[in-house]
Amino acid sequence: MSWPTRAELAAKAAQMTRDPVTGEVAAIRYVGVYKAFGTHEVLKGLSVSIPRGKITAIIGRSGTGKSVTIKHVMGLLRPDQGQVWVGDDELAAMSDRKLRTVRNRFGLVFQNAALFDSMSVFDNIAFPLREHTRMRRAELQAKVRDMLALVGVHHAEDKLPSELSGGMRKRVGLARALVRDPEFLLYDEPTTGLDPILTAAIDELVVHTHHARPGLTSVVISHDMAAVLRIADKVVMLVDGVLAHEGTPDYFHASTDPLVVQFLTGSLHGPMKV
């Protein structure tokens, strides 16, 4: 395989400083990213931008590279070839120490909330502050309670995760991701396992949280197309490790491309085989 040189990649990155869908500054740029695990190729030259201050949804079938894409932007994986940019920082060439500073700019909302079972709701949210800051007790308490109020679980600070519903656990996970005021917020399947009413509530919370934090850039991985088309400013569709489509929700609603139609309708008939 003949891969582009670093100079060629940098030149392409320079052309991607504005997101083509929203017109906003590109906060994150993937430029010709390849990633394989053994003989299994996951990303096959992915080039796409994430606009600053917007909600971007990444969709695609299981195994098409959505989670691998997100892990690259946090420096948890390094590309075999290509570049990943966060603002003006190119991650692939960074030392582990510098990568840690980049990770501090991100909050991550896990699919299952990933709360500590033995800690109260308050202590779960306070954990990142205690680990990474020297915040005084009164300031820490005020910060945590602000987060509890933002996500609507201020009445549950003394409860354990086992005492919470699935929707409440996701709210607490969101509060913990927000407590250090991240520049970027990443959601991994935020509505998986929830009923339609709770799904709508979490979707509303994602939008409310985004607009309550000026400058926040949100990225949502999801299979829930109804939710994606409700909340996203931009939608990115990955197929076989490359960008297949990108556009606004209206673009996807109107598309007659067989790939888009099959994915949106969940049909067994189309170019994507089971």
The other form holds:
Amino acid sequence: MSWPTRAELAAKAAQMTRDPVTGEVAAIRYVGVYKAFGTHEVLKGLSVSIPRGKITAIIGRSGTGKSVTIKHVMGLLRPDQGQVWVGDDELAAMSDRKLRTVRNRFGLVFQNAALFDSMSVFDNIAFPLREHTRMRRAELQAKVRDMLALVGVHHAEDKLPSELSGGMRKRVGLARALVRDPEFLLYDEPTTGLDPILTAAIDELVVHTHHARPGLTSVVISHDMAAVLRIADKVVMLVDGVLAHEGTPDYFHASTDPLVVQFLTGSLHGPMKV
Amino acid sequence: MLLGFLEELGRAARIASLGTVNVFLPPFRLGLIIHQMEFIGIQSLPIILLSSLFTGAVFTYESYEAFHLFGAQGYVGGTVGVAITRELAPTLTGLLVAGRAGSAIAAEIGSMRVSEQIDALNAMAVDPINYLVKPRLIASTLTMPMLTAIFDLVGILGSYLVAVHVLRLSPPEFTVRLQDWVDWDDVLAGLFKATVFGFVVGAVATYKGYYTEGGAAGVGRATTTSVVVASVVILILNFFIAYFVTSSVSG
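So the form predicted alone is up there; where is the form predicted together with its partner chain?
Below, the chain from earlier opens the complete complex, with every other chain and molecule after it.
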């Protein structure tokens, strides 16, 4: 198998500047991305674009590479082959130092929140501000408390993460991701493990957060199909490490493709085997 | 197996070298360094005080028996002094700190790795080497000679107490040989070793923690292997430093 050259990949990326589903400018582009861990291939030539200013949902079975996809866009993982573009920046060729400047444009809400367990809720949210700004103490306190109020955990600022419920941890994780007003907000399965009411509350928070910040590009990985089809502007479906389908929620509702139908209905019978 | 060993070696060298380079790169993280020095240094004091007191005591007691056979019990102070300052203090301090603080560092960073907290640092554009590895590496390297100096003093005090109050040597018998035989080169040789051992403990613990994989079991493995690897490296390096470096220092 011969791999495409960097110039060929860049030429392909240049053809992907507009998102085919929404017609918006492509803020993030994956071009022929391959990624393996040992002998286990996760991404097998993924090419897809994420539109600017929209909510894009990435769906697919467990192990199809959704989290790996999201981690590539911040340079937390580097592709074995292919390119990942954020605007006009190609990440694979960047030094760690340059990558950190790109990461400053992102907020990432981790599946398990990934809060620093030795710090209080307040310090967790204040952490990115203390690291990257010279904000005065009073200003910093006000900003953190605004965030806590936004996600509805203002009563828990002195608590440690171990003292919070799963839903509260996710809210604090969202507050920490939002505190520096990122251009891109990535959610890695934000509702996994939550009850239906908390799930609806987090989904509502995702939509509210997105619409409260004009220009914000949101990417959500989720298994909650009802929510995905309700909140997303674009849905990307991955199967075996490649793009299987992309479209609007209406496209997925109307699709008769066996893959889509099986995934949306959660059926055991269909092309995807358990 | 050889490839695996080389890969391990490469990763360890990467962490140690990046950590060292980061010492000179901002942010300098003075607060975190002081916090780690408190954790590695101050919190290790009780175990160092106890160990040094009884190491000096038992070494004196055992060696007195042998010297007494030849009527040379006056040599006890000098012999114990040289042994403590050159060998026992740096080596035992290194092993104790590897067991107490090195294991805790590996466990802390390892659990941060498996719970994605290190990914979170990266995601927030914070260099985990600068934030996690550097302060621990500096603190470990700086505190080890300080703890060793305390081991020197308390070890010799333990030796003096046993020699004078248990074995009934006169104070001058103990102190004259001690002053004659132990000079600054011996003390400095021990402190030099301790500085190297401090770097080894910090580098091994942060490296093992940083590359932890496999959940809670992986954290357990990282903790255990960090103590084993640091201890073995300290014992091996102790010989080579004695042979190639500190022997020439003392002439």
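Here the rigid core means the biggest group of C-alpha atoms that line up within 1.5 Å when the two forms are laid on top of each other. Computed from a predicted model, the values in this text were never measured in an experiment. Residue numbers count along the first chain shown, from 1.
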Comparing between these two forms on the rigid core, is the C-alpha shift at Asp89 2 Å or larger?
-> no
